[in-house]
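Only one chain comes next, encoded as structure tokens, the form predicted alone.
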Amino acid sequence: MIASLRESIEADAILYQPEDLRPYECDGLSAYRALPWLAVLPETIEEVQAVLRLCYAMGVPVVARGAGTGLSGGALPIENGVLLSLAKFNKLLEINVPNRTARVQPGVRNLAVSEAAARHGLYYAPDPSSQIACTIGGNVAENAGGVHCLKYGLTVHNILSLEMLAMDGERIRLGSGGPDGPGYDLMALMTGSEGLLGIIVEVTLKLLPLPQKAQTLLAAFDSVERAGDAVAAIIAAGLLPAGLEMMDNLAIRAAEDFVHAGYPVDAAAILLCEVDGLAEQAATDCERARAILWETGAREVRVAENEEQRKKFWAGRKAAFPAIGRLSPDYYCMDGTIPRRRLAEVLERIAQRAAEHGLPVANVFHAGDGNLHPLILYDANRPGELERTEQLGVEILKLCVDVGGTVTGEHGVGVEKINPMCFQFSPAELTQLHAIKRAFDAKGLLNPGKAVPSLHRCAEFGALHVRCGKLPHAELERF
């Protein structure tokens, strides 16, 4: 295999020694690890095509990888497969100011797009907390969101076209330069497909004008339930904030110790609410939001006095995940979505489940669209603690589905949520998902074992749940 690869790729771009492969053994979800058989770092589309054609001919699985910031094990290598890193595809190819678009390679960092577009008064709206490091290709693969996705949408709402390679190396362009194109919306199908259908090699992004004014409010509450009620009240009033984020006390204290954002550390919960647009509209919406926050029981409402303070408020939220990492040797980040009206109820039930398992949970999430990110704190060095953590995580996702939500909002399924997928989808629906996979990847070589569980696995998972009276330890399915 190595000898064949060297015919198309430089020798130093092919990694096979264990010490060279170690950086690729996991993504941001570090609970699961595996070394790839080989890792390759191609630099051109032709080199990627050569890798794919060789693997297709030899029946070797391929797992694509961006920056490795994913949180569901979607880029987890497999021991008998090639890890295809797109790190060298890091060129911003074009910014088209009249059309407000950016054409980029998949390895371009999310934040780099807005930094390059800012001189033209433009920016790219999706802003995951990891935007300083995560890449556009990974964003498309996971349909990433961010703190401003409530108003401006997820990745799928902010891309116009993409170019991909099929497993046999065929080059395919999806989408168009306009808001719609003829035929099936295959680009939307690729967005969020977690590397199961093709390898993304170029993306055309939609850019937006920088808002004339943005104002951020920080509201403190004495109970998580009141904060949840305030979220529902803001949306019910017809306001559409650019961002509406919530943090509970454990997350508040961790972020404040880390960033010193000026958060009230004795509050049970805080809401960050940002409105933007024309100066007059932003001012009006800010006053409306402030009134609603007081009416729903906020004990304190602050409006950022200047741009520096506004950025500081958001810095605390965006640094919440690494801040939580200072409190515990390990944490397990969940990603479920629920109807907003059930927010207070679900948070209370998560707290109850956490207490039953004896595991602390910090809550940091996109409250405006009901996307929860419970962070379960644990120590993997303690026997059985990872298993209890996984058990609690699956129970949380089951709860999300039970109240009308879903097992993921933006992190993807990967390996982490492959068992909980069985709660949400029927055998007929899973059969259809597998049929779509076969239409794009007949040999099943792209990222096998991720995102879509087999019917056999779901049957086994359900039987164990019924027989044992609890959910089983999450195991990686071997392929």
Contents of the next structure:
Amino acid sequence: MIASLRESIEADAILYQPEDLRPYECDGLSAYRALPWLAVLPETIEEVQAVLRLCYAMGVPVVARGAGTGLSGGALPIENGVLLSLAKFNKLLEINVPNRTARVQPGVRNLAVSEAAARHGLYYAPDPSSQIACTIGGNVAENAGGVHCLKYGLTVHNILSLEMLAMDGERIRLGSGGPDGPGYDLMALMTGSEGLLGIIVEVTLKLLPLPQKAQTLLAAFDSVERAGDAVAAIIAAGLLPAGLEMMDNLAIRAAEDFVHAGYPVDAAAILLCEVDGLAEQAATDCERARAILWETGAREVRVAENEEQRKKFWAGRKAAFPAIGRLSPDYYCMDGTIPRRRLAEVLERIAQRAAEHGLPVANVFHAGDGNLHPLILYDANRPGELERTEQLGVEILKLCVDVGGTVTGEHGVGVEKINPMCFQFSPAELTQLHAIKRAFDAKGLLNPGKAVPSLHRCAEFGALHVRCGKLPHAELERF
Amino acid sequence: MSDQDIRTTLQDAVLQALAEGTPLNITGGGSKSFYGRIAQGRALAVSGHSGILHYEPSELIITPRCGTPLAEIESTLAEHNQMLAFEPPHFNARATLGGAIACGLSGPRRPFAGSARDFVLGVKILNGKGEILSFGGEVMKNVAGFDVARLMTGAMGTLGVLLEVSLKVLPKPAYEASLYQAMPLAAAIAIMLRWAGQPWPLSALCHDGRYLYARLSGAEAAVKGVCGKLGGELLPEAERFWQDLREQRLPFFGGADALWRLSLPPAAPLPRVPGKWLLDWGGAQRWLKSQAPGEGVFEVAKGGGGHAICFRSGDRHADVFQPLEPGLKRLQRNLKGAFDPHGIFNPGRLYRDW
Ligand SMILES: Cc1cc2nc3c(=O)[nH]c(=O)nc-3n(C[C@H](O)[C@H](O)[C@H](O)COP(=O)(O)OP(=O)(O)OC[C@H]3O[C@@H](n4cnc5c(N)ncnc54)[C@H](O)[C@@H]3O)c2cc1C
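Having gone through the form predicted alone, I am curious about the other one (the form predicted together with the partner chain); can you provide its structure?
Then the entire complex follows, led off by the chain already shown.
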């Protein structure tokens, strides 16, 4: 295989020594590690095609990797497989100002797009917190969101076309230069496909005009419940903030210790609410938001007086994960979404469960979308603590599904949430998802074992989805 | 208000069709029966499956059964000062949500607010094996499993029967103003591009062959501030104009010639095809009334970087939707097989091959 690969790819772009493979052994979810059989770092689409054709012919699994910042183990290598790094596909091919688009290779970093577009007064809206590192290919594969997706949408709303390679190496263009593409909406299917359906080799992104003005409010609350109510009230009032983020007390204190953002460290929760648009729009919305925050019982509402203070408000939020990381040897970041009106109740129940397990949990999250990120603090060196953490994690995700939510809002299923998928989907639904996978990848070689659990696995996990107390299709065999 | 759950009836009908090997022609209010290739198969009437199951204004989410009339959904939302921001065309009073989503059509606000598929959060469907399946849900962000809900949008019913759809809704704008001015088409394309590149609260931008029309939505002060920059006259009866554009009731849409829809990069030059043009979506959705042969229109659409649909009054036995490149066609055919392995749903409505 290595000899055949060398016919189409430079020798130094094929790695097989354990010490060379080590950097690829995990993604951002470092609790799971594996060394791939080979890692390849092709530079051209033809080279990727050569790798895929060879793997297709020999039945070797392929795992794509962008920057490896994924938090669900999506880019976790497979031991008998090839790890396909798109790191060298890092060129921004074109910024088209009249059409307001950017055509990029998949290995381009998210932030690099907005940086390059800024001089044309444009930007790329999805802004995951990892945007200095994560790649556009990885963003598409995970349907990444960010602080501003409440108003500007997720990756799926901000891409126009893409070029993919099927597992047999065939090049296929999806979408079009227009606002939509012909036939079925395969753009939607590829977005969030976690490397299971095809290898993304080029993406055309939608760019937006930079807002003229952004205004940020910081509101402090004496109870998480009131903060949760304020979120619902803002949305119900017809305001659509660009971002609406919540931090609980543990997160506030950690962030304040770390970056000195000036947060009220005795508040039970704070909300950061950003409104943007033309100056007049931002001013109107800011006044309305301020009034609503007061009415819902905020103890204090501050409006950033200048750009410097606005950046400071956000600095604490943006540094929250690393700040919490300083509190404990390890932390585990969860990612469920729930209906907004259940926020207070769910946070309360998470706190109860956490106390039962004796594990601290901090919350920093996209409140406007109902997208929770409970961070469980633990120490992997203490026997049993990782297991308790994972147990708590599963309970939290179950809770999200029970209140009508989902096991993952933006981080993907990967290997991490493969079991919780069993309680979100029925066997027939999982079978349908597998049929989609086969339509793209009949041999099942693209990132196998991730994202969609086999029915067999769900049966073993003991969580076959039960609706209304009875198993769907009880007559069917269950392996 | 409609409220009726006939999902088991529909499921039985699908199972029976499967057993008999009879294809089904899924029909809602019939408002879009002119659209797509000629329908075949036994009619499966779905408008009886109706009623709004769940509407939570503070969540900005509504979940109706798919036979619910669009008009009923929009008036329910209006009571709470909310709207379907993709402004789906109705085309008649019986139009249902299922038809709107299956056809995937959006109105004038689309380039600024998002398309039908952008607002779809979840679906319940009956697949070609007669199974009732749910994907997505009633939350804003959800990446568990492939995005089947958005895939259903615009699939013309060929992948399954839509039973329920959860949609994101938006508050109605606090204030709107529309302006118009006479301008040749070529100049209008350049102006629309320039305006759309500004951080202005635009919510519609079109040119009907003679006039350029713009709509602004947002805080009153912001909208009024931009009005001065756009120039032109205030459009009288503006709401009616945008409705008529959305419902294809403007004079442009009359006449016997075929109506084509071209989806193009907004900066694409005007394709050289004989006929008359109306540009919507800031130039990205172009309507063409023409007698030109279909192959020619598909060719120029492709050449311009987009695709074409023969929307109305064309040859419905020929290709109506842009023919696909071989690789893409293979994928789409495989996908059809994954949802409807026996080909019972709306055969031939989308493509002649399935
Ligand atoms: C500190 C931190 C903060 C984060 N904040 C956010 C946030 O705010 N919002 C959010 O959504 N996510 C966030 N993430 C998660 C992560 O950054 C995103 O999921 C990101 O999109 C992953 O991009 P990547 O390039 O690192 O992809 P990787 O981790 O390398 O890969 C992710 C998945 O994509 C697949 N893949 C990668 N490239 C391709 C390709 N070219 N073709 C096909 N499949 C491909 C991989 O196989 C894998 O399944 C955060 C992560 C960290 C560490």
